[in-house]
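Quick heads-up: it's one chain on its own, the form predicted on its own, in structure tokens.
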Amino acid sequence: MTVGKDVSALFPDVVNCMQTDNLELKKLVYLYLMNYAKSQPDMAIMAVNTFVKDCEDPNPLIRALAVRTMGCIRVDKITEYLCEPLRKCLKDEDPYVRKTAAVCVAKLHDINAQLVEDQGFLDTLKDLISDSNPMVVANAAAALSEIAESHPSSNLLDLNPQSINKLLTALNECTEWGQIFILDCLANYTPKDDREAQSICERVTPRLSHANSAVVLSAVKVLMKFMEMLSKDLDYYGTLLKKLAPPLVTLLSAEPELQYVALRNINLIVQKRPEILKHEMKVFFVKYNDPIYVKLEKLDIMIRLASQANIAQVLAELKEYATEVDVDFVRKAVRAIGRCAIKVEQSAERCVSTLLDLIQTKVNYVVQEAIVVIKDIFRKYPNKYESVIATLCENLDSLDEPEARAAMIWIVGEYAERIDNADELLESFLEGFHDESTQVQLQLLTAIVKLFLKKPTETQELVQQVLSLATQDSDNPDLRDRGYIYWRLLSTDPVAAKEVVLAEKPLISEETDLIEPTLLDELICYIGTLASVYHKPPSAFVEGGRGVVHKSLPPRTASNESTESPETAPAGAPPGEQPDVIPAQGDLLGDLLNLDLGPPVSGPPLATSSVQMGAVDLLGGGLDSLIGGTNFVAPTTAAAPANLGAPIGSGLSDLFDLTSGVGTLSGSYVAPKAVWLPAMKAKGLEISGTFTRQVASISMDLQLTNKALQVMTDFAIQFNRNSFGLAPAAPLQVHAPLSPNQTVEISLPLSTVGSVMKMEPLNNLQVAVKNNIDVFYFRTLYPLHILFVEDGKMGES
């Protein structure tokens, strides 16, 4: 059986064994059972006898393995039988067989959860978290979480001040596992004032000194959403951050993989609360034989605790790690340099001299890196460093990676009246356009336009080149559309045209890699969890409906609010104070689409056939042809419609659901099948497909037809990364063998938690199919309409 063999014809012979005195033997057909039950569920009642009589017997080791084993059988026929003995052993007088016994109701209630609560199993639960045993409340508390995650509504753990207090006297003498059981659910309880969140935190902190890093930070985890509540002027504040960096800082003498989640923990941490951590920069400096994981997140937090009191120390290990032979953390000790530059304005100019410095070195990556970030210093600190252009120019021969020269065309097109030969440099650039990435394509374009407009009369060639080259010989529409709004803004008003490509950039953003403060207030109920190590909320990335539940810090008291800086809102702030995170519909729509969403004109409404838009031909009926209304007339109110069983979609307010209370469509549009994969290029496979979304589930319909003389079999399917991270849900199944001239239609469910890498364009989907003949590959471009939520609500103010 552990070695992979299939012995579930021995099954009557090994039930017969189960009457035996010898533990170790009984052990071993208890391990049978419980991996060849499911297949034998007839065969499995024989046994029910024999775990009835086991549950009473005088050896409590032996009842607890009869009740752990009733448990882990996952057939509906022998759950029935379990109840009686499950009761007895719940209320046994051995502790360990009452904190087995309240595992194996979770188990129970995940086959059954109908038959727990009508025998009062839950109850029975509730009762456990007062046991006198220390290890059966750890274990009562598991259980009762572990239901409430799978039915949030049902207010299971009704956590209050006196079962708080019975946990955390059953903290102090639990196992490991016990204490992390303890802990979680303790972060699921909302002290109710200031005073009381102090009073479990000061129970809590003894737990950081712990030698298991799993109750570390569990204990941080309690302590971080606690603190919350606390005022910042309490001593004890200030006592609490000084208690959680040793801990923190310990985690990182462990082995690599311990080092590289702790790491992950503490980027979060240091986002929502740096100061806990400001003096303690020196741990995060790499070591030579940190694996290159472990380096790159130190590098990380080391930019998040730059200040200016620790900026030099930073920048000396920094340019020192610039010299590495490894060449990703070379690239992003570079860009960390640029970081630090844009992050700490005192430290901007010995940024900028460490860069150049580095660019004297000639090593060809380290110089491509150095000017995409000079390229964004630039933007933090307009014409303040603009002396280093020159030595920049005198590197642009050994450019080879997309990024860096774009951002090299930026700085010539941005700083061309600075630089005597811009439309030479320009112009050796133009010369392989075609070969050229999207991404230098657009900015050559954007920057020779640019040229143009502050040095007319020597470039006008120049200038219709890369228009002529943009518009007609190119075949990315971005680039092309791109092209025609430059020339006609060229040709029609000249002056409008310099006021919009040379207008006022804005400041770049200190920090554009932070994570948005809702999600890390989530992410921070989360440490200590997968959750934290992929800095993704669980709904991200568990399917189905268990660990999904939203989480979020409790809400601050009224002396805290005082003290909060003016970037994160408190939550009880009144809606105006809050910033904009979604700009108002009338900046997204009225600007876009130039569409008058005010009241409706009195009058009777325009037919669709009748309406004068650019876009309508090309839509072919309409805008409101895509929507799947009628007329188009914007709503006088945002009250509910009478009728909800009429049809949705009638004009632009039902697309953005600002009218009903209904958040699904009745059916988005589906594209019809197109050949994907033609039979000539497949060897007689020919694939034709489309995409489509049902109530939150993406598709891929696909249809195969052998054209071939020979029959086809196994078949797997398999994507490349891509823009939204679109991967199979289920392996491509083909039930029978495709005959020749036999089309078989296949719907394959898709889901967006695969790898994920930008596209060009970004709707790409690199696709390999495999058979019994040979691996084909193709390529095809998703509507991007599939990844949008149906209940997604647009506020109508």
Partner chain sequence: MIHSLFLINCSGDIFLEKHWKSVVSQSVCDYFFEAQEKAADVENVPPVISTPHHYLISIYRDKLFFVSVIQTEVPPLFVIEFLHRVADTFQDYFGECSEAAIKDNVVIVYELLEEMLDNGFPLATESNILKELIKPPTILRSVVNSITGSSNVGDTLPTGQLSNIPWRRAGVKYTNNEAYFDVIEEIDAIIDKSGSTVFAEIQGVIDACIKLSGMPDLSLSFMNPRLLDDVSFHPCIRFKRWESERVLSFIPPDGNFRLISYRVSSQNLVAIPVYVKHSISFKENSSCGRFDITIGPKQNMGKTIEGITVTVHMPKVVLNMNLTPTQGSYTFDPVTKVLTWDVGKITPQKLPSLKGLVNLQSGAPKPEENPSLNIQFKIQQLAISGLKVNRLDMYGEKYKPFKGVKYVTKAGKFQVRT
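Switch from the form predicted on its own to the form predicted in complex with its partner chain and give that structure.
A single chain, with no partners or molecules, comes next.
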């Protein structure tokens, strides 16, 4: 707005204008303050008085504006003054002010989370969920969701049937944006039985006809998730399926950007429930002026929806696309024809003839792509379409991409007995052996060995030549190893070689690019979010591993089964019996199960979960120690026999340790160091550590690693008040500056004379570490045994 000029010098003059009655001027002054307060924190204090005064203005617009602006001034000193006016505004009689104040809590939390918790604003915010005004409810839900995202372990959004009811009522009356927040909130709720799920679905369905596509997609998410709980024989289930198709199709008539996001989500939905869109194939037909990102997505979905019923149409379309201009798109279209052949057996013949037509066009990249997919068709339907090999061989010379060359060589080797001049063909490839890519080299080696086994008399020379090329002249270990294996096989037992090399190959699977079912289920819970666009769980890309809460589809429970208590049901059920039961989040045992059941990508690293989920930490650490039993620090004196039991006890090691602690005088069990503060969260500073007790003194062993690019200095540490009054007994001594990639180990002596405050859980410790860059906070749990004195009595507590 200032055309890039720095006008911060005018600060005092601008602040003087603040107490004006002209609303436009006031707004502009506020705008100025938001931009420049950070650069002039001391002067910004001058504005506080006016803010406080404006918060009591009779005009609600001004009250709201003041609260809104104060929240945007990211200066710590001002934040403190903000608390009182904010508290008042949260209870303001005017809903406009209340709804603005609700968002302000989220702003404040972003600046100073501790302050918000201490001041009890979170509880007030929760109360606002039951407000009489729908807009206030929606904003409170939005603010809570945003706060909860940075605190996955907090139970901020613990919804109960009453609050769900409130949200559903507000849903009908609030603005479109509010509806999105509320729907996203609802999606996190797990209904207690199918009846509740159905009633929520019924009240959400009208949102499918909303003009705002984000509302539609959020509603689809809620429905897709809760549908999981409905029994398939229910009439309602069928109705719901039918209702889902039209809104999804409508999304495709919107702007291309919206189409893209919608298509990425439809891709997931089609994999989960293909029945929804099975009759809607035509809407995915590509228009030539669609942006390329839309074209590619549409093609993907077309293949997923291809079936015997519509294959003729699909093939005609794909053939059309294969003559378009855009190379990437044409390639994908040709590939798609091959995938159709593999997916729908009845169409294979037609697909092959289409591919042959395309090869006749002699367009270089079309031919290459066609040959790659024909290879796959041969693998799927062996001994059926070999008559086309002659046509393929005609195009040998035009192949210049490794994948196509490799495919062609595979075909020649595989069907060597039917190709009269197979040896000549392969020999021609062999001439430039060293210039080929590894893929082609490997394929050529295998193909020539196959040829030799089929026609041993004429090709002896050829096979020797390739074996020597592969084993002596190549420095690629894969190629060399494969060469040696073949060589040995051939020289020791040609019959065995034949059995190995010419063994019957397993058929290739129908669809190779399906998303793994567990991941798919998780992604269904993330419909409409970035995760659904990337087809990755948020844990794989959300910065700093923050907000890594695994969502899972609710298990299908009939209402008559709900007599079991809900807490024990999910965790107690053995995974073998009900494979689709993924326990509710936050459940301690549940999370462990999830670690085991989840696909490798979605499993959160143990270290991260130990930071967030206190309770899991114990067990997580235990698991760690089970795997790496050597991590244990050897006791300084001869260990009591009981101590040896500790590693075996895994999760219970702490318990064992209690006994051993009593037995030994000095030295006790030391848990392996866990990462307390991952580098991503602390601008490159990684802290891992553990607690030890040695001869009547407690210490915290820290390992600081600098993973940033700059040098770190001026370290300091502070503990929050905790249950046992733990406090550093000496300042944190890091003598030299910590240069990038350097690690230091520090033992920080602790005392138990600090101020006491009961924590939840009892052994929770909140720590702040400061360096020249910033202040970082983390929390950890300390094993209780470090507090125990060696004579068997508990230390001052």
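Here, rigid core means the biggest group of C-alpha atoms that superpose within 1.5 Å across both forms. Residue numbers count along the first chain shown, from 1. All of these numbers come straight from a predicted model, not from anything done at the bench.
Core-superposed comparison between these two forms: the CA of residue 774 exceeds or equals a 2 Å shift.
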